[in-house]
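Coming up is one lone chain in structure tokens, specifically the form predicted alone.
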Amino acid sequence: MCGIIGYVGDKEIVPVLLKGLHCLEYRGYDSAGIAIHEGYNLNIIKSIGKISKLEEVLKGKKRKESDRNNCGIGHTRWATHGEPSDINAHPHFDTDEKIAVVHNGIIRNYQEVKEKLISLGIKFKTQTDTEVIVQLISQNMKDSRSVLKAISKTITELDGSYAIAVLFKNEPDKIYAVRKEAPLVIGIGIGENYIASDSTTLSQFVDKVIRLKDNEITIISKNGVELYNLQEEKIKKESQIVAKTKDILDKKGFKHYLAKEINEQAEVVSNLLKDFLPNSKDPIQFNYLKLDPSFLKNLDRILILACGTAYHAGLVAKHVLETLTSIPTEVQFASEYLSSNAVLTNKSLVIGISQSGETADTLAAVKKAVSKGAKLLGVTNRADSEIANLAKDHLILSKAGVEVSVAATKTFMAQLLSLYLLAIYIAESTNQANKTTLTNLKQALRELPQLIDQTLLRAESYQEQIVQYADKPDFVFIGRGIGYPIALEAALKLKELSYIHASGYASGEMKHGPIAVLDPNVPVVSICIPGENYDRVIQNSLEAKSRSAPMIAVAVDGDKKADSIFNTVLHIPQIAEIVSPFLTVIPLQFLSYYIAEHLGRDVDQPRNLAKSVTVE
């Protein structure tokens, strides 16, 4: 979602802000801009499009040496209110151009506030909800004894989620900032200080950070950071060491971040296994997961809440959890759970899955679930996230490292493995599964890095087989059982990356309606792995083939039946059905990647998408 960067110090401001904006690109955006102090004025430079377009605009802006100040804020915008355009890009001025604001989030009562301000004679220039913030601050400055008072009053009048950074013309050496339900982190330097939407960005500049909580206001200057609550009372917070991420913008020789991240999946799995499952004979080593065994033994149900790719990981987890533990498990879109009345008790476990740990729908859903008495377990890639804070001692870090490309690949793989390990952990804690079954499964997981690596080495072969389908306007992906969520994930990836319409179905549902869309221009991609569902998937595939659809399969090496039926077979190494998602997803990731690349799409930053969706 939108990204914020701010700096106060002795460095030349524009290069610092641009570097910060580049670090925030992975979040997804449609425009970018900066606000800086120049002499006795505030100056805003912004542009629709990539940061490279903003850099071009900045090259044409010559600054006098006497006007150079070293305080400013920057922003990458993902549109929610108002179309992507130069005028709707952040930062935004108030009418008198004395205040500049950047904002990540959404103001739910913006229309009400806007109408109130219009009645007072304020004229708006943009269609954004953000402009009401800066205009409201300006209005409240007229009645307040201080900037802090005006910001505090403004916050009490806004309903929504937000991270806000503010510059004032009359205070050229300070940045004011506040957050509520949206991430904002302060970077502590020596003779300089920063603010940003995430600690990953700040790790490029500093070693220490302070994490803001809801309704905490900060004043950042060159030599210090002050923190206040909404009652304008000063508060103290300790800084934390931030993990360095030196290679966030390093593609390591790959053409795209996405290709790099797909190829990092064997390493991601290997690292997780090293931490949590160093050998197949010992129990899962979730030493910091403090779930009482008696609670686990008395579980009445498990509810998994997630969005997008994380939801698909949850669907796979449902299959594994119910197989190993016999505990009824349900998976819901977080956004749908917000309008449901699902029954939960103090014997229920809710698993919230979010790569960023800041997904707005997921956070709102898990809060609702906890309010009904359920215990929360969080699965996230970010230790410094809101979901990690909510879950506290009931947390699994998927440890995939920074994923720059908007489309999730290695983080999906990390979520899958984390959830498999959790299922085994619960089964071991409750003695619900046969020990031999668990040992065999753990051994299969231990073998995954080598099998994933073997699959990744087939990328060129996949590319040769796949690009012939790049001109097709629609795709259908089918699977059964544990293969069905991978069909959904594959369809999502193709839509995200190539903009080709794609649908995922349980293969048995094809003849209940979807088969009507099949013709020679609609390829069907079947996930066919030996096991209890294999023959049924083959039969459903033959039904599709009889409708003249081009047929593609993901199948194991040596599958002669698949080779004889399908036009194209994306082979993977032999693997047991229960752990097959770790391999079947890889050729389907490559399918989406190579088709999108062939079509000239922006693979790392697809249109309209954001990495971290921090608004509902």
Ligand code: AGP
Contents of the next structure:
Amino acid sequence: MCGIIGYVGDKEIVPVLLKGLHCLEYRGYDSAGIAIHEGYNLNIIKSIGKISKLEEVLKGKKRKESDRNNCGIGHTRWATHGEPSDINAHPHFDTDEKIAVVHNGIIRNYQEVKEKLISLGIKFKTQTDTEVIVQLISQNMKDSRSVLKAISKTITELDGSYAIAVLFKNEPDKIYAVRKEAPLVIGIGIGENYIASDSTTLSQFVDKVIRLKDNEITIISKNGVELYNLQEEKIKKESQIVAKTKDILDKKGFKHYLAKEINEQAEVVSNLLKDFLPNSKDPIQFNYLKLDPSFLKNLDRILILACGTAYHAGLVAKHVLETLTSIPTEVQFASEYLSSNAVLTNKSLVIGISQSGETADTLAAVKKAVSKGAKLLGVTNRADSEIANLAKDHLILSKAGVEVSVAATKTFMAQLLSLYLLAIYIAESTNQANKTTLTNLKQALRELPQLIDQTLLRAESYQEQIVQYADKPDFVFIGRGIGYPIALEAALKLKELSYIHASGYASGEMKHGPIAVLDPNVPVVSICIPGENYDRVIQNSLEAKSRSAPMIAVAVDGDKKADSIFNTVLHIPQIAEIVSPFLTVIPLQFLSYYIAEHLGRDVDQPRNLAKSVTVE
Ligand code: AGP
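Return the structure block for the form predicted together with 2-deoxy-2-amino glucitol-6-phosphate; the form predicted alone was the one displayed.
All chains and molecules follow, beginning with the one already shown.
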């Protein structure tokens, strides 16, 4: 994880680095730091905590006009090796303080390299794997004819995934950078150049970018960008226009990004429908999805690979795909798939779902699936991500816009809709579902923006109903069928936002063990939507009620039975069970949000988390 920014040009360096770091803070916020040239020195300023803490530290440090050199690198950290602390914060120096490095990723053989360097007399100050990189570069400088050679030699000695940016005291106008299996993009300006972990950050500064590939080394200076391969041969790459993402840090009047993003969900759905389902009579318009109908007709199975919230979207999709297409569909945590022996053939379709498109587990899992002959289809929110690159010909962009809050909300909604549309697309391409069923489903999807809007308007009343439960130490969420993944998603959201322990269960499973945890301090939240599963969920809820648990329901307007059974009912507009996840999740997002806010939690940046999880 971690975010990297680098700048060289005429602008004052510190504000540029800080702005870049703020845009990258979603990648980790355990500590932050910068390295800049000042006079003849290379200086590092860093601090445990968020970027706002680093800003405070920097305020106390005035730079002399004559010392100014506007070339520097910055880093925001999510700790992997070594606890969050000032000392483990990046950038890191070599022993002579002539080289400074920032790093995103992990060095798998760092212990080995460290021992070798220690045997040469090098003393380490930190517990990070990053310090190994800078010390190794320093060591390799001793017998290399150039800095470039020292870097390429270092790269060949490191095993891992990394994006690295390096400053050298003796080259005060240059930044060296390289990547392998971790994102790094060059931003091309006029009389200034940048590097960053993502192009969205660069879009705040420049119009053009160059995406680095694995093992490509770049040297950026004020007026130029040079690119080399590991053999130190110059290479050429065309720049691309970067999609402008304006004001990503604007909360638009909301107290938190999370509240803003929850409230954007009707718009997100409406935009996707405009592109892919402009009316319910025509087929889904995935014009750029080049899946051959004969391949789809002969599919032996679909395997969905994802993590966290994206995994929950996958579970909902399994339900819809099997209902509409009858193709056996399985969903696996990407991390678990890596340890499994699941059977895939060249008749299998693998769907990798990842908001960020950079999740290391998901990337490794889809690569493994492809190596077994399966075809990959990617669903992501980031057009410039690694998963988009891997799934080039079979890609669905979920187009939810930038999601700043670490907890996924609007991107979950966009994943759901993308996957419903995909299920209809496969059913249409293979003639597997009844036409009326498909038209009715498409019509129901087209009605969603209005229904979501109506649900969002109830936020205040949800808040009033929910905060009374904020002191409970444990929550249980239950659902059945298509409601079960939403129970899982609600439990995940409550845990990550409020730090309250919560579990999601298939409601029928409660009696097989989990019911033992119930008492008056453990609220049970049931998702009970009229349809196939309603009576059974009610039955399971009554069993929980008999164990004195406080009972909360998500139920539709006018559900008198729910009103009479539950202590609190979070009402949503009436909706068909098959599309109910789009609405049932909303009051549950609010439940987590309002409880977390009530408890004074850091809603947008919960402890220990990062939005883009780029380590396995
Ligand atoms: C969601 O609220 C989480 N922050 C997390 O579970 C996330 O969904 C997961 O890490 C997967 O991320 P991705 O979609 O970017 O791959």
